[in-house]
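Listed next as structure tokens is one chain, alone, in the form predicted on its own.
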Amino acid sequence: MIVCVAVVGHQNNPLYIQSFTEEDDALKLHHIVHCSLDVVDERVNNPKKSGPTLNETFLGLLYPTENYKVYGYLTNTKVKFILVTTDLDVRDADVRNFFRRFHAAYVDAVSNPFHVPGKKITSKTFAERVSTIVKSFGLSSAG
């Protein structure tokens, strides 16, 4: 199950943030995301360390938690999209389809002629395009 999604702009100002649990937990969903960053910035800047090339945008499995598996995706303006699952055994395939998905959303809410570039993503229409992505994550590999 999906607990949080993040949009993280490239100077890691927060875009949007979205926790799909109670609020007891939206706290540590941000500082779970917020640290996340630092892994990418990793990543990104030691591409020999690690697995992902430079033109890959999906980054996979940033680190596991107790509780909690994160995953990344940089976008070629490298805006950072961030995943939280309490999932434990996710396949890869479901995590770049929904990053697929929410890169397909963010572009059609940044492409809004209303939005200021750099900007909290404020619109109604992209919160309910994330939900229905989050809420269908994992059924097309179930049946």
Contents of the next structure:
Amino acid sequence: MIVCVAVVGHQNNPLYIQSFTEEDDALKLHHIVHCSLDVVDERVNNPKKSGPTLNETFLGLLYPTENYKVYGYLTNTKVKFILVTTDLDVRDADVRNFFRRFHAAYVDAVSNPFHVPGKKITSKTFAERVSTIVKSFGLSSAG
Amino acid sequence: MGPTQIKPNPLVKWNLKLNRPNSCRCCSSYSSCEVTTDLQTEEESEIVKKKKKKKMEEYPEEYRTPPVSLVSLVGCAKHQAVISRHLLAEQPPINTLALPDLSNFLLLLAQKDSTKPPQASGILRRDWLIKHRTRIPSVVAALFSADQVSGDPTQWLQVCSDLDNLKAVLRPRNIKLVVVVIFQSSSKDDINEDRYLALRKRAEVDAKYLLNLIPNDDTELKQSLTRLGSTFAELASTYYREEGRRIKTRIEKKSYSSIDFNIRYCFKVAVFAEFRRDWGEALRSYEDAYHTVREMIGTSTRLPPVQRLVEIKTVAEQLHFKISTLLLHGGRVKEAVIWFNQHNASYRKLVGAPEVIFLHWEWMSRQFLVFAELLETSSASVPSISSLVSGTADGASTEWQFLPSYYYQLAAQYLKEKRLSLELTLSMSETANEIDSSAESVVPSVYVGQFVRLLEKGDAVQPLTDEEYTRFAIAEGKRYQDTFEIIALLKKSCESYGNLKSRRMGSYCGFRMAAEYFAVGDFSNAKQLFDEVASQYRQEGWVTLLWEVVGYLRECSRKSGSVKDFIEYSLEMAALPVLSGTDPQGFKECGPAGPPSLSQREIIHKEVFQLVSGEAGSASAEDNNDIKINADNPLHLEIDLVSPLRLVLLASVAFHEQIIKPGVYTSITLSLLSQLPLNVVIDQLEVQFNQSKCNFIIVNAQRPPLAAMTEDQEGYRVESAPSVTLATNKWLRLTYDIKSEQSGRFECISVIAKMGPHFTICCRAESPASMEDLPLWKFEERVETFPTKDPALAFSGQKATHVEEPDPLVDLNIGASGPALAGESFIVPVTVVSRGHDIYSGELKINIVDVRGGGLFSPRETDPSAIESHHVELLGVVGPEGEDESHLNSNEIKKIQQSFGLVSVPFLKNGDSWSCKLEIKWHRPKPVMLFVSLGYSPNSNESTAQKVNVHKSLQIEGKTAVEISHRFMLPFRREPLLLTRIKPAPESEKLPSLPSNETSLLIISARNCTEVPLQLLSMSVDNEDGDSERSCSVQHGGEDNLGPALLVPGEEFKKVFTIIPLVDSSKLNLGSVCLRWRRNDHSGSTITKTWVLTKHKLPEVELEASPLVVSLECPPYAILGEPFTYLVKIQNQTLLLQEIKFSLADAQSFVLSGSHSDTFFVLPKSQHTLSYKVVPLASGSQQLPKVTVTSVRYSAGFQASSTASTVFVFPSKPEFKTGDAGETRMQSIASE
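Could you drop in the structure for the form predicted together with its partner chain? We only have the form predicted on its own so far.
What follows is the whole complex; the chain from before opens it.
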């Protein structure tokens, strides 16, 4: 289950962060997302030598905590998407698929002429769309 | 609770030397075993003790270091040290158990057997490993001296009985025996063969295990020691292999009564493999043991459930530790990490009984901590983490799993978990005292992970019930200060992240550390850490996290009674961009601040302003009794450009004009913005400028006037505003008129807002044009408005303006006319006329600047030693007429430099004038810009007076006055043959050549190239070298003094000099032309009367002896019809015979007699004359018949020039008057 998704701007400021848990650990998830930016920085600054990952937006598993797995995605405009999930067995393809849809939703949201780039995303449509994507995460693999 | 230290065995206290690799100098000794000796110095061991003890080191030392083979030496105590030292230095080393006497040894081994338990009541015996490492040797060497062996029968019998005893003890244990005979001398003949054989038979050893040692001979000793070492190594290896195999067979045959034995056997096999340094087998066996332990969890029933789990976990922990150590020291980091993950995964869920759940968390924490320490120590030997990580792109793990800091962090997390559950358990248990009393006399049992009650009588022990054990564990748990342990772990993690430049992870650890400090009431440490973390979050705009941290900080300052901090943090929180949109439900664990929400901000806002206004009736008044703001404790906050409180109050100040006149009113707009959630009413605003006279105060008309103004505010302008209320995110704009009398920069420094009687905020003024976005709020969607009504002003407005100087009422004139001439002192009159201002303390500054920029230097003359370093130089300033420099007062400033001058101007009343003259000398013709500026103050009070400046500039051309040129000529009708002229060589072209021993002519002409007439005083050729003997004589027919001569512009003055070379050198230095001149103006100034000397260097000439000289001779004039003689003389100046050809062309105007052409020879140093009688046929200027002379030797021809061969023919004999002015007439001829 996805417990948190976040959009982080290129100055590493949060643009959108939403948790999907019943518990009171939203703040903890904020911490996890924030800490995972260190890994993103590390990945961006020291790219792996292996060829195919060059120009890859999907950063893979960033940061294993005891109960969560954190995945990252970096757009060409240096906007980062972070995904925190409690599933211990996640397929890479699912995560990639999730990020692709999430990216599309983000692009649509920032294409709104009333949105100022670099500001937080407050669009309700975006929030609804994200929540749909989150709910459908992993379903394709199950079906 | 960690595994406790094994009690020292009393046996070790004996006089036995026990060599152990005990100083755990490096745990990496698995890969390259580097063992320190027992000879380790005292200091060294002190250092080891002082080092901060790692958790890992709480494991018994025998688990942490690789086992080392143990051999025993018996007998001959004095030689044992040599042998043990040698064995320890072996590679791999061998420890020795040195026993002086056989009886000791028998006792050592004999006692072992008695304690062997009949049946397994535990998995691993606690002392089994140390027993094998320190007490049970693999090989025993019986040392006998040669005397004993070869001695009398009693001695021999003693030897035999010793051997028998030894054999009896060793055989059941399968320990190998070596017999060493020690000789006193190198001769081995002390013992006969028979005795030797008998000894071997008695000992029942192979011949190769009967060794000799000769301690007195160095080479022999070395050899025998090496032999001894290799024998021991071989036998030890055999022993451990056999032991291992023996136990392995038991496993294979499954000949064990319970699963406990299976584990124990696997462990033993692994240890024996380690003794043999067979790491692979050791690892395999440890893994087998580990897996078997895991299987035991559901099946074993030997112990009550709680203790059973504790034992299993303890054993699993030890096995895991061994495996991790082996993997890591083998450089298999990735496998170790995977292994650890499996270990973690399989035990994490085994929490056990609820009342001892804390034991589980503690155990988990220890797993992480120990693994972190292992990783850390091994990371030195592992090449680099990143190289490992690159291989793990499988998505299952990340690089962070190879970092010790990650494990430290989790260890801290589990320890925190443990503390929580322990607190819960404690709170549930009835009375703590009861627990304490029953926990006494519980000691670790002989089995790893088990505890027993020690009964009062003797060594008897009694197993514990689970209940008893629980009480014991709780009592033990209470003894530890987990908080500090947690802080230490987090600190380690934080430092480690810091080294990796992972600031955010470090911040998170720092935050958790601070929270721990906060929990134990250490507010200063907490505050320091929180502050660091907060700045990180502020920087990146993580508002929710910042909210939590600042909430802690606020509580810290509240509890430590710091009013200022409390207000600052409260205001910051109230102004944070936390909007109602966020769901507060998810943020219940937000620390003391409560969940971030708009309502919470409003609560904080209200609390602050109640406190500020002095209404201390808030609900929190009880616990913040120190937090008060009153007349005794006024509060003043400063907000600068980087302060986080910029959100609370932002002051933007804009002057409406960028340049203002002094004393004229201009508008200034003061705009204030606040992000506080509720309206803020400001009682009074004070605006401060850099000119404090202009400060003014704005009073809120709606509020009762505050108490009397402070002293320094006396006399300030007071304005009243109808309402000074700040609404959230809405600019409050106030516009006032302001004027300044003082010229220069006029800047608004700060705005001080007073709210309540004792609270002020000083806010640094900012320019709207260069204002930065509000931090944090810049990421929010909010209505953004301009600070000023006029949008243009919002983009260009500045908090500073420039006040102009008052207009000067003084005329400053520079009266130079025409260009300056190089060399003369050019006079520039400067006049100061006051036209409305009195001039006090006036100063005249003079600057000469090159028009083309750059200095007045030319590149090649930058050498400071050059005299004429400046092409144009300010020589001096002369005061008004009649006032000499000496009359100037000493206190008046006068400073003259080459291109700069400073002259003070005396006091001038309105209408007065003052003038001075600048004397400037041009060394080179060069245009310059002359800047003259007058600074003065219009009134006498110098301290406050404003300086007024007047500037004038004038470009002045510099010109060359006279242009001097020269020309060389030979005497009339006399032509020496100069060979260089007919064969021009490149270098000889440079210098003009003159014939030596001849008189040459030099014509010097000086042309006036100015636009003014000049007077010439004299022209002469001086030998500037000042040589006593001149190389030539330069003479001039007329007088030197010209009288003086007037030279109008464009006119040329010529003077003829004769040159007679006096020396016989090839080069001739003629000196230089000196021309004295001045302007012929009638201005009457005395300065212009001085003569200017212009020098012109003449080139050097080359002297050359001419081999032939041709001279033409004829009378100065001829008379029509009257014959005259025309002579052509050819002089041979060489010592050679010269062949000369000549020819004569007929001329129409003359009839002549003589040969027309011929060839003849001129003798050396003689002269040949061709003589013609010529009769002129026509009058006027006539060409004589042309003679062409050719020298065959030099192939040089000569033809007289037309001037030289022209003669004037008078029609009849002329009449000349004699005695005219010809004698005194000047030789100068004005050219046409």
